[in-house]
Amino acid sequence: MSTRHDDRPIVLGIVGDSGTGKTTLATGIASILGRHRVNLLRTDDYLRYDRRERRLRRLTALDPECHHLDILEQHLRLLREGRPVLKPVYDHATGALVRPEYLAPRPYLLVEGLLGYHSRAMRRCYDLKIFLEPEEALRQRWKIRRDTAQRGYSREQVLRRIERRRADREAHIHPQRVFADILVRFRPPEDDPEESGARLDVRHLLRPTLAHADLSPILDGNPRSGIRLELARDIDGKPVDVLEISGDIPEARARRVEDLLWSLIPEASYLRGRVGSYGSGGREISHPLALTQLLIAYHLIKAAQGVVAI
């Protein structure tokens, strides 16, 4: 552990394939921290080509060649240093590159997108790195729902795009998981493989690059408690702690976990509010999502207090 000696912004990275829930996660974390204290930066804004140009060049947005990654590196460094940037903007609804936006530093910077860990220069900018890898069938359902409702695609177009991107996903997105401090995997419960909302289970792989929250006061070993922590091995064979939260976690137990996490950051209790919302208008609530958002916010608040992992 080390102590910070500056008051620069705290930077969170959230990386994952298209449709993995990056924006939902980031928006909820911003709500916990206080939206007026947070900048949300989407790396898709640094696309080099608009939708029409990508189609003509037969490139996908997952390809690093489609992005101004050198400018993204520069902007991450400047924002981390507490300096403003003139950020490009990509409009997902139209597929066009539009007027840039002035971004002044705030206490927290949440960076979400496809290629946020692509280079060492980018990776050095983050205090905490998250990688999202939901079960693939679930990701596809999320992507179809979003792209047909918000981005003007038909279901058939979305499915074709998923297939066309498969090689780039394996080449450029998946390899970034190795750099994450926490890997988050949402998946349907065994008794309902079509579930895509509040009853989703979530699995966190907690790498030893961070001092994770002590959850022992609420881990009683009861298989029906809806939450458990165990030692396992990642796909590379390295040991990790695995935190599992059931979509059916009892309301009282979920509240106990929330209360415990807030008790570990009492100086931030004034930020406590509604978390775990998703869907149109944020009307639905998921306890696994809420606890995921809060666990990540815990690390950011701790980093802001001056204690960071090395």
Contents of the next structure:
2 protein chains.
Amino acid sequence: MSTRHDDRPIVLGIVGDSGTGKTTLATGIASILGRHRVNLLRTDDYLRYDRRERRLRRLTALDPECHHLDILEQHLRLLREGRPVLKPVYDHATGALVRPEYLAPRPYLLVEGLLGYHSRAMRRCYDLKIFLEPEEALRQRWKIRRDTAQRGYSREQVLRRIERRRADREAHIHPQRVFADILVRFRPPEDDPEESGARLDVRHLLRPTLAHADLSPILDGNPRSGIRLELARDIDGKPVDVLEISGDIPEARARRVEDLLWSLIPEASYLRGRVGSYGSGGREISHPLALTQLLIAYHLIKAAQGVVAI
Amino acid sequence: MSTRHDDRPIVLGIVGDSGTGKTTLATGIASILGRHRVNLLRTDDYLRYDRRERRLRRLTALDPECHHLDILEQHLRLLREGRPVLKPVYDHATGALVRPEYLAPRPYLLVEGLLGYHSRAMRRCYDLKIFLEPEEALRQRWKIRRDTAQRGYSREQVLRRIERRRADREAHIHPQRVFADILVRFRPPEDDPEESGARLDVRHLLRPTLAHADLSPILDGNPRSGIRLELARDIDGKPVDVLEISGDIPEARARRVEDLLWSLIPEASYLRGRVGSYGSGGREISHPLALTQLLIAYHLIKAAQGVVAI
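Given the form predicted on its own above, produce the structure of the same protein in the form predicted in complex with a further copy of the same chain.
Full complex below, order starting with the chain above.
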């Protein structure tokens, strides 16, 4: 891939279990790139069965059998070619499959879901593949909060669902982690295992499948600097770079990382001007989350500029 | 096209204004070919706006603007390649766009709708293109009966709708007739202008774009035989064959036509055995309708057998 067609979208995959923060990450990246230039595709929309049918069939949404994965694959290919699709829509609030939605091509396509890397043909559609694997206790807290607030479940129902999904998670979700270019793990700091917001640390496993951003100018090896890069081995024994960003990274240091990343993509500086600083919007700033979003956006902008991905 | 792939469906188009008998024809052909071997695709399902939205926008369903024609085209191409699609669904009873439907490939695809020949790319998808143009007074009787019985309109509403649609019909539906291989016109017999059922006559305009069935063995020129073939000019002055089948065709003669057609496709005789005689099913037999269905099925079976279409 030495050149890219101007008219085909850059495609990002965000895959991970339910409650791993896929939507939060996708939404943040979309605001960096400009919401009107981004299509968000949630693979949950490709559910074959509505909530009632899944219950009757005793299937969880983690089961590939539950999804029109061939249609998802078809739509990924069409969208990647710059063609429109009529996307199905699953309503998480009611558990129903409803009127589909016309998706016209836009410069960026962010795909988030449970089974986005299921087939080889799907995996070939992405310019960048992220896998989210927050610490499990943290994921459960996130999932309980979201499913009780937005999807009409009780806390007990969510806990039962988590339990019921354990086998499918191991069988269908976890195996996809091997295909990711970047593995992202949020986790509470050691002194506060109950933290689930701005003070979370993040660890990126950077696989050598990608030309990662050169952060050396701001990496000084100081253990209190809040950001560090180390060589390590993944759980499969293979070498990876590990980027750690602490929830306690000093504001000034976080800004320096931000400045550095934007300086690496000067052609995109107009985006920075429009978006403003990351994390703005009234909520408490999470530097690890904001920098994660920016690092991923960096790769997408690079890809859009026609730079070779590897 | 000298050979055909075994694994791609044979595609029939049935286009015509609302109330021209598209569904009746498609259903009859599907029972000849075997319901389980046929996908029926109604292009109304590709409506972009539901009934309420069309009313707000003052658009009729005859207007191309009202449809996802690019998606229809995409789905026709995919289905023709033997791929599945997730087809949108428009509920005529309620006027709502609802949960889409998975369509797996089958040997035959019958496409019926208002705008099926709208673009060149669509037209290239068909093995056989039919255009229905019943006598206008007859069409209005059919449409009133159907829309009041099945779609919840009053007689007055239907009449207003017919009036409102006149301009769109001329602008968007009628121009498609030029692309058809066979033009089918049902009309009442001269002695009974109110007839709308079994005693209707039918006239087929057979364009030279197709190798038509050789009916000469049963054409004897007798004006009372109920079936005749004549050379004529279409309304554009171009030469066509005209096949006329009278509603009063004697039973024995209709059977002879049927026998002849099946003898021309001996490989498909198992279909005849299964289906039985045309028109069976308790209702009054319309020979012109049944023979029209059989003549079209004949072409599709020929196409499926890999015979060159022209």
